[in-house]
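As structure tokens, one chain now follows by itself in the form predicted on its own.
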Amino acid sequence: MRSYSLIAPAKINLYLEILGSRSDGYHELAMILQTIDLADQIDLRSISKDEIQLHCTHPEVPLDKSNLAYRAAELMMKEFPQAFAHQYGGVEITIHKQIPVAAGLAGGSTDAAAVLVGIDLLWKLGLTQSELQELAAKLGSDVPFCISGGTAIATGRGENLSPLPDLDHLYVVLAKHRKLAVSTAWAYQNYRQQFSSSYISDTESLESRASRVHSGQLVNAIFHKDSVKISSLLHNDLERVVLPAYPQILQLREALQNAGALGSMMSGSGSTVFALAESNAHAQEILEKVKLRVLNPEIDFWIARFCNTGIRFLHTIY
């Protein structure tokens, strides 16, 4: 049976603003997203059984319908029943996990994106990137961006994407308390409870505020590849609820900043924090300083580089 291997990179948020509530229950967001080269590998193989088989090297990753990668395969079977039932059968998915779990790095979303791309290849569907992103939006807010990757503005609930110039000259140091996970649902629910009085309620004002991100200072800094300015404009509304509840995340963010980072922030809903660096050597220097100061064996660290791709093909096995 033919199989494909794909690389599924993580993402960080350079900017996350919560504008208001939507009628579908989600939040209206304005974000600037960036892929990094910390990535999972996803292997997909056609099987003769009409079923989904999911495997993962990480013991904390669920292997049932609660996994977005599983739901991505289910979605493809529902959307393309003839390819599933009459041509190629089911699919076996193996996730080689490198992105930390429940870390605010879109690990589950990028795995799901890779499954969509992989099944498109397996079943020879010939879908365009925009068609894949339409399917991805049915799975979750981050999944469409994970298909394309790079640097992009995301509005709506995250599915409306506008690409920005590549920022692949920057590096990032990531740090996470190994046993600490922050629920994305919890973070957004608590933000709504505490700050919903500040939400924009009318559609016209929401659209106006979202459009201003396109001409904002951070986008201008990205166009000019101004690393210092980019770092000074990092913003994440969810820090307002997560950092008071998890002071150890704040302490880690401050440790990275004090180690000489250009800027530091929590990614997504946490629990990962990141620090921007102008080179690999700079990132290594930040990492060594933080390790000496923090002295906590329960904290994991990674160094990654910004990258300009989303899901990418690795190789085919026959």
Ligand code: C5P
Given for the second form:
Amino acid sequence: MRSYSLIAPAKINLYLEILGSRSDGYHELAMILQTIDLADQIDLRSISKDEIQLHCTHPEVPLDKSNLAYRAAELMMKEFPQAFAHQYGGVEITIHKQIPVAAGLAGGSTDAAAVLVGIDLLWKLGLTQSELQELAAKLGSDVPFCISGGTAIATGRGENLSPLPDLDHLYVVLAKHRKLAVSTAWAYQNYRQQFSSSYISDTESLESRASRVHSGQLVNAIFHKDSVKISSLLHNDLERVVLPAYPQILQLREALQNAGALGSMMSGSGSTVFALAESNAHAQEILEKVKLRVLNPEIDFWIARFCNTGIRFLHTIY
Ligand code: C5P
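Can you switch from the form predicted on its own and show the form predicted in complex with cytidine-5'-monophosphate (C5P) instead?
Time for the whole complex; same chain goes first.
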């Protein structure tokens, strides 16, 4: 049976602004997202049994419907029942996990995006990128971005995407307390409780505020590849609720900043923090300094480079 291997990169949020509430219970956001080359590998194989078999190299990753990658396969079976039942049968998915779990790096979302792309290949569906992204939006707010990756503005729930010029000269140092996972739903709910009085409520003002990010200073700095300016304009509204509740995340972010980062920020709802660096050598320097100062074996560190791709085909095995 044919099988495909795909690369599924993590993402960081260079910018995350919460604008208001939506009627579907989600938030209206204005974000700038960036894929990095810290990535999972996803292998997909057609199997003759009409079922989904999920395996993962990481013991904490669930292998049932609570895993977004499983739900991505289920969605494809529902949307393309003929390909599933009659032509190709079920699918076996193996996730080789490199991206930390529940970390604000879209690890689950990117695996799900890879399953959509992989099943499209396995079943020879020939879906376009925008068709895949429409399916992706049914699974989660970050999944459409994970399909295309690179640098992009994301508005609405996160599914309306506008690509920006590549920033692949930049590096990032990531740091995460191994046992600290922050629930995204908790972070948004908490934000709503504390700050909903400042939400924009009328549609016109929401649209104009969301469009402001397109002509904002950070986008301008990205067009000019101005690393120092980009770093000074990093922003994440979720820090307002997550950092007071988890002071150790703030400490780690400050440690990265004091180790000579261009800029540092929490990614998504955390608990990963990242520091921007202008080269691999600069990233190594930050990493060495921060490790000496933090001296905590419970903290994991990674160095990654910005990348300009989303889900990428690695190889086919016959
Ligand atoms: O879409 P996703 O499943 O990734 O979102 C996780 C949680 O984050 C949602 O259940 C919701 O509570 C919150 N969220 C939100 N507004 C968004 C995206 C996520 O309130 N635009």
